[in-house]
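Next up: just one chain, as structure tokens, the form predicted on its own.
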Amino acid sequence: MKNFVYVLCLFVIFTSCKNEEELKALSNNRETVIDSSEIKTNEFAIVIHGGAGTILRENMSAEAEEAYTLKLEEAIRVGYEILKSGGSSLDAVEKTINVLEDSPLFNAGKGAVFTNAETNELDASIMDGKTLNAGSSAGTRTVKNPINLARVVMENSPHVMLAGHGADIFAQEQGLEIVDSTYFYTVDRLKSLEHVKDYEAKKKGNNKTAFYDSTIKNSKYGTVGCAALDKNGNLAAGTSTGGMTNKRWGRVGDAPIIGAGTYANNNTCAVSSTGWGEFFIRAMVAYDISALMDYKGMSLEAAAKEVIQKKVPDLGGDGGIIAVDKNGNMVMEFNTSGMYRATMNDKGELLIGIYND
């Protein structure tokens, strides 16, 4: 009996000693799988876009497609360059944007398109993804760079939003560069504005031309924005517009509206937004690529596809964003035949994109 007992015993030990040491090994082989997503993929990253629409090759002369590049690298390497030196993503977003506000070739600053009035009217906003603080600036007419104001309202008031006139105020107390509003003017911007009233005039008791006519449809877009990630981890997101062509009323679109147009949050991503602003502004674009990523743990890229490729297609809109994540992951995702776009990685590597091919 005795024996037995002693027989019994030195298996239990035998067979715990084994279970352990396979489920050590268990351990360590769960250990060794890990999400892709949560690997560093760059040190820092920067994602910049130019707007979104029907931008096909075909339409495109040589010329302005040398223009469009050359710009678009231009406004990328100011903002690498103060990325790599160890410079903020606040510092990178906002220079880089001024690089594209101070170009007539974007809807933004310099570019910008007119209102129904023959006017100009700007919207711009930032985020830092650090703090959650954020600042944006609608319907201004005499800040030369919107971005640099949408950062003062940010650091330097309480509030999150100025609008219209006060806007303009504020940024001349904070020592921002005015300009006369001829300073925004250019032909090219009036003709557009022309030929849309035109159409309108011809296609006038036909309220389905919005939808189907690309002339009245792409004067809905243009805009430009910028997302970066620093070396010290920090996110930043912003944009800044004209708006659409030919708006009335004070009308104001996505781009200053915080989680619509622009979005930024060291737990997920920073997100640039440039489409049909009403369709962005329901979808809470910028905003809905990030919870996707916090509630549902979805990667950046399955989650601006979620978001671009299903969820504002269903509601009416198209457009697109531009975005990284905490780790340097980017993403570049529209639902239109282009997008002007750029990225830079922490290695230099440019890519530059137009068209959606």
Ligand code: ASP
Contents of the next structure:
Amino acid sequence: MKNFVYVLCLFVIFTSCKNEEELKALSNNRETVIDSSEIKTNEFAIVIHGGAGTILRENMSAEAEEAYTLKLEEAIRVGYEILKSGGSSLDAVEKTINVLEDSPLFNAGKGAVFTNAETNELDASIMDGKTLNAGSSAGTRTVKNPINLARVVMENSPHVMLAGHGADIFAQEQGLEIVDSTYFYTVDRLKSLEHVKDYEAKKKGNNKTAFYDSTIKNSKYGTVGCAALDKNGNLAAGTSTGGMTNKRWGRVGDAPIIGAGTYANNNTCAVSSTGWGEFFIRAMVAYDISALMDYKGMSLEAAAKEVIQKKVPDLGGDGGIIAVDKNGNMVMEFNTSGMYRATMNDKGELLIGIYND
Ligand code: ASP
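Let's compare: the form predicted on its own is above, so bring in the form predicted in complex with this ligand.
Below is the whole assembly, all chains and molecules, this chain first.
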């Protein structure tokens, strides 16, 4: 019996040592496989998009490619400098988007697409990840930079969303730059409208089908958006667009819808969307990515893939997002053949992309 107890003790000591070793090995192992989303990748970071869609290398001239690349770089550098000097992510987002809104290359501000009535109706939104405050405007016609209006709605009004004529009046009262509606006119966008109208006429006026037709859907690239993390750990995101060519009946897309087109939360990430708005609203794309991180503990990359590569296409929609998480990890996920996009990290490294390669 004595011998048996002795052997038993030795066995226990041996197995517990083994367990300790195993545990040690396991914990060492854990260090190496730790989820990268938990590591601070960048002290500050900025990511932008200039719209997703059927953007193919073979359809792009060298001049156009250069023009887009230069404008994306100019815009992101504005935000980068703000973040580098300790400025807020909200300022970086707003000022970066202003550069894109002022360029006729993009479907936002100058260069916005035309409605069926040959007007331009602009949508925008912005969100502060620190406070979860948000502001947005829909269907404005005279505000030069709709993202600035979204910001003053957030900061200077008791509301989150203003629409139509009232939003234009509020912008004027806030001292924002007001322009004549002809400011938004560009020849290329008018041609797109004519093309879409001709196409629709040939389809014998089935409005609903025509609006969802890919030829029509693809004649509206260039929604713009930005997401940023600042040195204080604050996240922000914003989106600005003219919507979809030939829209009518006061159609509003996802861009000004908080949770669909834009979302930011310091606990998770900041997201800006671009794509087929009707589907992005139904899939609550930007908030869904944040929620997957929040409730399921997913990394930003995995959450973005889940929503953009599964949820949205399963519904029948397409598009993409750009996002940055609280640790400075950035993603640019899209299920179309291209998305104008760029990132800059805290080391000043710049990445610009257009096509899906
Ligand atoms: N999401 C925008 C809208 O549906 C369009 C786009 O991003 O291309 O209004």
